[in-house]
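Quick heads-up: it's one chain on its own, the form predicted alone, in structure tokens.
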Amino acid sequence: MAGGATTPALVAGVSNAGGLGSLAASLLSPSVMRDQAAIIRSMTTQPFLINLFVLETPSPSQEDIAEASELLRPLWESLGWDRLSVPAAWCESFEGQLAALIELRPAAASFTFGILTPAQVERLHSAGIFVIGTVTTVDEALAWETVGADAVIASGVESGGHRGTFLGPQEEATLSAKALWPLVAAAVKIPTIAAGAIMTGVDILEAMSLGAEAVQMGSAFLVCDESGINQHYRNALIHAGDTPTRLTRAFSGRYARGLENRFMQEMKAVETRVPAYPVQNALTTGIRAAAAAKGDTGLMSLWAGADIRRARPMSVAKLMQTLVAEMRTK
């Protein structure tokens, strides 16, 4: 859960309770990755995971940037701006992040948006790191198995935030979680980790009955006390009510699921024209930050899974205890 949702306290809390806490490092510089890992290690002696996005640093033309800025004009003008600032960098260097990850030697690492080379997987294995690929189709699971991954996360369309599709159009990766999990489990010999609409211990048991050997949960932890999301975002999730979630390219240039809001609605007609991640993501970061500072959830990216209404505000320790109790009473 990139963008500050995962904090060292949340990661350590999950690991201390017997799970595998995950640090979302895709937006972090190598130095911040080191700092965050050190804090986590000061809070737990248990294993934890680091997640990265597999990216190539883009080089958009001035014309592309100008066009993208124009598409966003109604939003940045609504903030009283006379122009949209262009960021100094579009993203962190993936190679730099990967080198830092190997230096940090977490127990496991997961990768989203792309796939590693066999040589990169071997570098991770040489550092004693368990390698996990994120997939949305059977073909992607087979590809990760081929390059030497130790497990795959099968992420259904209900999953919150960004989708991990890297083979074929993102629009065509439409399998629901419960349809995808058994297909992936049957296709690969490595373990399948289920993701998507898993909010309770009962959901965990169902995922394991469909072929998963473990589960990955995100949205269930977004409203935990230790989550790093701001109070406006937290309140929007807790009081989501009838507000639907849907996939959109508008915020980042890559399909991601969140609560529908004004940003999505105003950009709906042009979202297929915005530049691909990470360019659009970088261009909209300032808009979203300004909205967050004002408490304007209409212009924030409120990433959340399709079943966010079942999220339960409590401490991470209490949630972990609750999940285990639900699994035992089924």
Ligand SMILES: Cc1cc2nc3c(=O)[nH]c(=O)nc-3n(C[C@H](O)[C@H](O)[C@H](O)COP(=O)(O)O)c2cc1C
Given for the second form:
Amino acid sequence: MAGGATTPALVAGVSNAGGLGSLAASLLSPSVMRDQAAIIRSMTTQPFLINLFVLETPSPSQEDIAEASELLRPLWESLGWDRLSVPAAWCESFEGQLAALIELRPAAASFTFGILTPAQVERLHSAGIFVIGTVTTVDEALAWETVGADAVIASGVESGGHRGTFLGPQEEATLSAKALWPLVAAAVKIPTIAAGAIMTGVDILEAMSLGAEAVQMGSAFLVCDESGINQHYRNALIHAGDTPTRLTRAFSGRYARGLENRFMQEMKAVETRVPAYPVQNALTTGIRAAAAAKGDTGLMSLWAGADIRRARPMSVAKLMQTLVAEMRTK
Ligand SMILES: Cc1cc2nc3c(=O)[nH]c(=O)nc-3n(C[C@H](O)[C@H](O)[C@H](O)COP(=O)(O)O)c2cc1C
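Mind giving me the form predicted in complex with the named molecule, seeing as the form predicted alone was just shown?
Time for the whole complex; same chain goes first.
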């Protein structure tokens, strides 16, 4: 979970309990990736995974940036700013991150937002790394199988954070988790890893009864003691009550699910016009950071899955124990 939720303690905690902890490296430079992997390795001897976004570095025109900044004007003006700063870089270089990942040789690597070439998959395999692609449709699952992936994560529309869609319009990749999992499992020979609204051991068993060989969970771990999210975000999740989650491209330029808030509501009318990820994501980073510093959850991205209300705050070790116990008592 990129953006601060994943900490080495959370990753190691999952791996130490027999799961596969995942280091979200999409926003990290190669040198920070190395530092974080070293800390994880000091906390666990068990396998872990590194996750990246498959991205091309964009080069938006000055006009595109000016227009995007204008669409965000009501939000940055409300912070008392007279202009929106343009970031020095839009994203990390994917090639640089992939080279660092291969050098670090985690047991597994997962990818989202795009697909690797067969040659890139081969480079990972030559380093002994198990390769997983994230999919939101059957066609995407077949595409990852064709390039040589070892497994696919089938992410239902309920999933928290960004949709991984890379073939066809993101708006059309809306299959629910329970509809998508059996379709993907039937279409590919490689294992299907189920994702989307899995919060308990009983949910894990249900996903496995629908064709999954493993599950990926995000939101359930967001409220663990070891999660790196700030106190305001954590409180918003724990006290979500009736606040709905919704998919929005307002924060990042790619559809992602989070708790509905003022940012989403004010941008609703123009969200289809904001530039694609990572440009919009980089342009809104300062707004979100300033809001977080003030504790203003109205302008933060409160990424969360549709079933966030069922998340249980506790330590990662306790959550893993609880999930296993729930699977055994069913
Ligand atoms: C805060 C947050 C950040 C996420 N960041 C990433 C990421 O960096 N890479 C990725 O592949 N998936 C990311 N995801 C998706 C999760 O890996 C997982 O598929 C999803 O959370 C499953 O749905 P759930 O939240 O209902 O458990 C993120 C999810 C959340 C909630």
